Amino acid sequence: MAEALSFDVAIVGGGPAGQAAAIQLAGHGLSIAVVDEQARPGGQILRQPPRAFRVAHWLAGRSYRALHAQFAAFEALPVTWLGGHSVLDAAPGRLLLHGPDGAVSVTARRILIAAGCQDLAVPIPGWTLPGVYSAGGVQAMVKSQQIVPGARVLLAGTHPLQLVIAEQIVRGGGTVAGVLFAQSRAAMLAPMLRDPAAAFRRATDLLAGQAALATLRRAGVPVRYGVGLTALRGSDWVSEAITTDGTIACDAVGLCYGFVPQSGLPRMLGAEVVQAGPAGGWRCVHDEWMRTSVAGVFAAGETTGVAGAAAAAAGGALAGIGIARDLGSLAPDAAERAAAAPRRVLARHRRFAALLDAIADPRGHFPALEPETLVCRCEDVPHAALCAEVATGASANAIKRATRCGMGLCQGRNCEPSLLRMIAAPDPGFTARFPARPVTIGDLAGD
């Protein structure tokens, strides 16, 4: 194992929240490390191409301007960038990382978890066929390298982000076979009519959605509402989608039913979490300075609830101010003044996030599963096996021990929400365990 590294602050996540926190902490004489699994900072929202690639007009739209400005400010900071590193274990004041040179231990007086979110994995008959992706995975390819994963891409689910991804595919030169919303258009409009003020405050997002729709219409892309997926078919690659309104030929599918916080590290640390939005998952609880229930550990961004890049940046800024205050680098009255603006911004964007949750609510629209449909694809655990265990009244952890559901490479990140939907009683889910990410024994041993 490499020699241990020591910092005043370790930030996990180089996306909008982590960048904003680092910017707030800069200038206080603190040593700062930023850890991220990607080689380059930006998070998923500002996913950078590899250094060897040159992508023309990379994320040049107006909605990315603020992110580019923050990124430029972050790049100028004197922070230690630990890109390409995963966190294997976390405890107050300590992180165990794994990177290109093996395992490395990091100590820090304060730790900020800003780990982002992930696509809600939704099992459907045929979802393990090659060519079937999460919508976020499709977007990452298109954003960072302008690679379209198929000749005819179908997007399906309940989340409006589908429109943006479809537009990006079209602008990237791809063909979109269709965009399917399982809910009706009236069901999507109803939440906005109930809270028009929240919708109005994020008018730029609504306009971006309208612009995406216009682009799709010009490209002849069918956008359909009230049409759900029932199965994906193909011999050795997905070739068609079976929907409630017929069959659609395609060779790539992006599933988009929502997003869940990356909660593994807060749970490993023993921080208090609560159920996140209707898509499922867990979000980390925090106080007015983004402190978690574990001393010395802060949380920000989508780890505290999926609310978008602007909310993540506001939460990250608030966490940076809170950490500087905690470490005595910022006087309490100065911290209060500095926190006022990001608190207002965070509250405004979280109100819109609640509205978006209602619009994209996937409950009631999940595809029906066949007995042999794999729910845990890491360990090949079919739906029927889980149904049998759920019928006994077993907990998620007991079902994990009995079936190996959640014991694979993803450590339950994909299958846990599906299993918890099957368990009618409240359940705390899988116990977060070391290692949080796959690692070889040789790397841990330093061979």
Second form
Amino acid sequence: MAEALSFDVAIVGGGPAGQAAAIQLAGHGLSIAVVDEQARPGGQILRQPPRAFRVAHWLAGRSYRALHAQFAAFEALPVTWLGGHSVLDAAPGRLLLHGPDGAVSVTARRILIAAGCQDLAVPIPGWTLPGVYSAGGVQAMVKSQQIVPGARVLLAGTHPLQLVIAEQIVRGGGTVAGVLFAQSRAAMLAPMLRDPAAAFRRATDLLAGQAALATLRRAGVPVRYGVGLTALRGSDWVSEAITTDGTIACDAVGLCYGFVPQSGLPRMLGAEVVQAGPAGGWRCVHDEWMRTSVAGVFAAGETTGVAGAAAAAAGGALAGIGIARDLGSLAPDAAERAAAAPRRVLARHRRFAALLDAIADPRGHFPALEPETLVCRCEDVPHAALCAEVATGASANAIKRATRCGMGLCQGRNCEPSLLRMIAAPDPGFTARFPARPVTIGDLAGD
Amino acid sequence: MSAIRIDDDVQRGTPIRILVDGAPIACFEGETIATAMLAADRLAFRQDTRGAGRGMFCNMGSCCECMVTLVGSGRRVRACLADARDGMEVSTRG
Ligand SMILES: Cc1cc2nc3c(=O)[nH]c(=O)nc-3n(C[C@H](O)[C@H](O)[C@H](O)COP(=O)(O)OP(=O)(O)OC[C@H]3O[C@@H](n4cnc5c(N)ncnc54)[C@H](O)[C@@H]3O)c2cc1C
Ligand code: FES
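Show the other one: the form predicted in complex with the partner chain, since we just had the form predicted alone.
After this comes the whole thing, all chains and molecules, with the earlier chain placed first.
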């Protein structure tokens, strides 16, 4: 392994949160590295097209404007961009990365984890057929690689983001077979009526949803409420979806039941996490400067709870200010003044996030599983095997040892929320272990 | 069914070619191995323990369902993160 790279601050994640932190930290004479396994910064919301592409009018909508501006500011910074590098391991003051040239060790006086979120993986009979994707994954194909994954794409779940994704597919020239919300329309509207102020303050998002609906209506895309997915069928790939109200022909499916924080790195670091929200998952706990419970380690963005890009950017800015203050680059009173605005923004957006959580609440809408439905995709562990273990009262870690559920390459990221739903009692979940991302022994040994 | 490349307003990189399980696949510089495979109707990235073909899932590096092997180096990479390079040989058979 090459000699360790050394920085004042190492930021994991080049999304809105990581970028905002780097922007705050710039100009203080600190050396900063930003690590991301994507080649280019942007995070999930602004998944950049490859450098070799030219895409005119890319994500030109109003809701993306602030993100484009922040991205441009970030690209102009003198930070060390470690794109295409995955963080495998994290400890206070140290990260182990894996990149195109093998393993790289990074030391830093402060570490910020801004690793974002991922789609909640929701098992359903037939979900391991090729052509079945997470909805965010489908959207990333459209935004970044500029492909639509099939001739007739079905979106199904409970999250309003499906409307935006469907619209982007239609604008890309693709055909959407349908958008299915498992919950009723009334159930989606009720939370907004309970907190109209929070809804009103995020009017742009709600209007984006309305505009998406209008586009879908013009394109003749059926948008249905109170229709749940029951199963996906096909031979070599998915060809139809069985719903609670008939069968729909399709050749690609995006499952959209919500998002959960990427919590592997904070958990490896031993940072305190708590249950994230109705979708499942764990969010990293932080104080008023975005410090985690581990000295020298900060967290921001959706690692601290899924609340959208604006909240992620505000949290990232606050973390940047907090780190500069911690390192003595910013006087406490100046830091306090600088922190006021991002703190306000963060609180406001978290209130909206609570509303969105209620609108998109997947509980009560998870599809029923067949005994042979694979819950753990990596190790092919079927639902029946897990039911048998859960019935013995075993913990998630014990079930992992007994069945290999959660022991595969994804380290339980896909199956943990499903397993914890089956275990009704409180359970700390799987112990997060090295490596956070797959790596060969040869690469670690430096061969 | 194969994925459809969006054409309006999009200019791709240089046309290149990769081999997947020995079969040539035309694609473009800047595309990931996963995109090249989907656009060529190769939706299965591996076979599971039951012999069923398995596709990619998250397209963001976290599910590891898209792992393929680069022939030659023997390196295992996530096809949704790895760029297709001209002449690259990929195996879905481990
Ligand atoms: C696939 C997907 C699509 C989404 N699309 C939208 C959308 O269209 N609109 C919307 O409002 N919200 C969307 N969201 C929610 C969105 O992620 C956030 O609102 C916003 O991007 C959060 O910013 P962030 O900085 O916290 O995290 P992100 O933007 O997710 O950035 C985190 C970055 O960390 C990197 N990372 C994570 N783990 C590691 C590791 N171990 N090693 C190296 N790098 C790592 C990731 O590659 C990622 O680029 C999406 C979420 C997902 C998962
Ligand atoms: S598709 Fe999930 S890691 Fe590539």
